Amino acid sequence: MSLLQATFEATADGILVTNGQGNILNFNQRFAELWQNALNQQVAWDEFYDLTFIARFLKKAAHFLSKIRDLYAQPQVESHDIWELQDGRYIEGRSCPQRLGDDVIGRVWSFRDVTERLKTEAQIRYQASHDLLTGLPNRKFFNDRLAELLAQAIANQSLLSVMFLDLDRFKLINDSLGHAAGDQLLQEVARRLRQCLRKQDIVARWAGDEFTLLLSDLNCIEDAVAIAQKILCAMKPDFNLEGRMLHVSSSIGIAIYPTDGEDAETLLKNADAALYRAKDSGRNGYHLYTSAINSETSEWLMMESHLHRAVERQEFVLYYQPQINVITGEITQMEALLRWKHPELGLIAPGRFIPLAEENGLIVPIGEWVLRTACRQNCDWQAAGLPPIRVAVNLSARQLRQPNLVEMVAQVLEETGLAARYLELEITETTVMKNVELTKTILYELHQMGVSMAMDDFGTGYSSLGYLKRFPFNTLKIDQSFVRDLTTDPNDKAIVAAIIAMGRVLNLKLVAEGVETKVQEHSLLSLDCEEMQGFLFSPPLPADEATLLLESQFL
């Protein structure tokens, strides 16, 4: 053997020579292996006089022969193609001139098995643009797709809709039941929200447990509607997760092109704001994007740059409300309550800022530098020579997840001086029952240490008896909702009557917040009900003002 036969031989590709009129020429043993394979059978090499014998491997059989036909046409011209055999394979095929001096005499191929390496590129592909536990697309994925939708849509003048979805309490779950349960919620998830779309639609995750859905060619603002109802009730039935059933919801919001933008990122940041619009609004339901949300969300995050720098530069006071024996009079115990003044915007209410640091974690700091105050304020009173009373703090859901709650406390207590008997922490009833056992936990610890324990806005959350006597709660507060039309609404006084009776049964003080009127007053005490608090008595004071109306008592 030539060492030129020998080389034509050894290399990996399959190798043909053909002459100027695409007969065959020469042929080395790989080549014959690509095709023989391809067959399964012994090829008959002796009829083999042109390339129109591999046309019976491929699938495309008439485009290879139309490029033959053109290859020979033009002599000068290389080629690069990649051919689908009949059996599933891929060879990728190079063809280039053969030269003698300035002639082409012939042309040579060379041919490669490249089915593996496509399959590896495609799952390449298919991991950058998918999720891998859910097998949905990704945000790039979707990026991509809405702005080539958008483009057509603009074209063709026709709506298009994005949605954002989460799933509700989400996280509970996962924290709960354990990631693979969380997981497995996703893939199900993903499952059922494939079959409420049309074949067109897009759903992709987003992050976490947020999913994008891309809808094109609606007709109108109708069509998104009803498909966000049927992914609502697609989620009604229960998810068997690790063995459980459990009900869980989403909340959706909507946007539509182009009257709720026109560019990619403007829809994307309206559905967001809708999404948020329909969470805020009780969960397990769909909000579509009004101009409304879109200013509301801009002052909310205004407040909230705000709120960081308030924390910095210490704008938050401490105003103290009376609790009053309306028998004796005496000022029985004082309630810190927070108030933030901003040096433009004035004094701004809790309401406005206190469900923003509850969200992004600031109600932490700021919930200890207000125990802090307030314990060393009920110091500072004492030290004058006032009778000593009670503090009421009141403590966040979110504070009772901190895990060092107790050891803050405690280090609070010993910081400022003040003994544990003259604190009272109030929590709401919502909150106590968010994580029973966890709060119980909490609360008992509490109140070893001597700290009063009292339920606020008692009668608005879950009101459950067989609750309530597993908790070491000191004092039940009467919600100001209840003690407003105790005069004009029987059901409310009733129920008042009821919070009293149950409240003496459990040996527990009595408090009705927010009593306004005389009437009320004397309405409250023909129902046993001796402290109060409220207007009638004392708005809330700054220290200064409160201290004065102690010492005034004390006089």
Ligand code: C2E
The other form holds:
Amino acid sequence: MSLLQATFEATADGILVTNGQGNILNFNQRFAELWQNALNQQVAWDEFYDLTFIARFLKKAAHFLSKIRDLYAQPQVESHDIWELQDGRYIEGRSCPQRLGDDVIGRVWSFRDVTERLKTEAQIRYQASHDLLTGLPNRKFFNDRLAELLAQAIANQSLLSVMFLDLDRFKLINDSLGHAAGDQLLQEVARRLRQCLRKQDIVARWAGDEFTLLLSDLNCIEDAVAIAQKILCAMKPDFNLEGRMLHVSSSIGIAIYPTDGEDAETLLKNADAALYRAKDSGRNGYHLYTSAINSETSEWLMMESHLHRAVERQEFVLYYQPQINVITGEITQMEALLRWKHPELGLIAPGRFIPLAEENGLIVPIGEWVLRTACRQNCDWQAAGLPPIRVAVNLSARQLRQPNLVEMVAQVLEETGLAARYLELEITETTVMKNVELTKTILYELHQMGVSMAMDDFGTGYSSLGYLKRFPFNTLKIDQSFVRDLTTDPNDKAIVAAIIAMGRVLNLKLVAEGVETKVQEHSLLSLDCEEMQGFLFSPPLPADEATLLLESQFL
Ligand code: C2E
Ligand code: MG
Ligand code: MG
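Hand over the structure of the form predicted together with this ligand; the form predicted alone is what we had up.
Now the complete complex, all chains and molecules, led by this one.
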């Protein structure tokens, strides 16, 4: 055997040399073995005078034949393919032109069994894209397919649905029956889910007990709903978990492309929001996303249930912000400002929950609590020997519609023992404008009782100053938006000057809100406004700090 031949035999690849017409000139032992294994018998090599014999072992014989025809027509071309054999193996084949000097005289073919390599690669790919416990595709796989199918749906203008499914009370089962039972449940759920779906649908394990579904090519939204119903039905029979039969319901949230989102992220987010709706409305059901459920409304919903609890649990506190007469430097009044001490979210400002409390009516009991607490606090200050001042309490529009508001105020004053003249009620200009006649009646009754009245946030509504004459206001609070721009906007300065002048004529006390800087203070003073409230003097303070502030002023 020549050195060349020895080398030829020592390579790991099956090598074949053909002439320019495809006739076999030479091959090594490895090459013979590759095909002998396939035939399970000795090959009578003289039968196979050219390459086409390989085709009979392959699944795609015709493809192979046309390929070698092309290659022999183009002697310079190299090729690389993987061929699947009828016995299930995969053979990688390369073909390179054999050159002698500048001439191509034939081809050298090398073949190699790559079955194992492909298997390992496929397994790695599978593991990277599947959940090992349930065998379902994982989140990454789902996201990749979602991107692809979404692009298709956009191109074909077809419907696509993303669903979130979540087992109700899975955590409870996992914690009480153990992880083995939890795992069994997830596997069985995966099996039932797969049975409900069409071939082109995808179900993935998203995380924990959350599954995502991707349904493409829907004719209408009802198609998606039908599948969701089918799934809920399939989940109905009891699950056998470690010998225990257990009923486990689930909830499904549905989002549809294009109505509920045009990109993957939005669709997933909205399906998730719909899932929470489904859970909220009693579990074991499905819910279609509607644009009404966005994160804001779910926050709103959460807030609503928390707010009910807050009333029962007394999670409210009052802060007090002083009003100062800047000429004398004295505190003339304290405004009670409501805060919600949320156990998780911390201190919440009224702007975030009063509109909600107004809408659901909780402002009525909350408002009564504010009034009682502020009156009691003021009595405490007086009882501690501090010179009497007024306390101001804000009233909302809803409270003005409360039929017994006047009696309620009278009762609180009586109960706490605070003289009516030490209470001021603040009503915003917009509230007054909402129901002029009713407000007028109520204000007159309160005025009769000796309670002082203030118009809050003046300038933000559209009432004329002349209008004010018709109401028994004692105080006008100039809205902080004017104060903010007072020193920069000459219009604001002119408006504030007019308000102050008119207030004087009407014999109203004027208070500027939101004074934050010395420049604003001086500007207001030059316009003849002496009473101010704002961070420049003090932020709203908790009761004990407000008490200290009063004591340092007067004692
Ligand atoms: P408001 O009655 O006009 O209260 C003044 C608001 O301005 C307060 O906000 C106060 O913290 C803030 N503020 C005070 N000084 C400054 C300042 O120098 N700069 C700025 N930027 N802001 C200042 P807060 O406490 O968040 O209250 C907001 C609104 O919520 C109040 O406006 C009032 O309309 C309403 N509110 C507060 N407590 C109650 C309540 O018990 N019942 C009702 N119905 N409404 C309330
Ligand atoms: Mg106020
Ligand atoms: Mg105000």
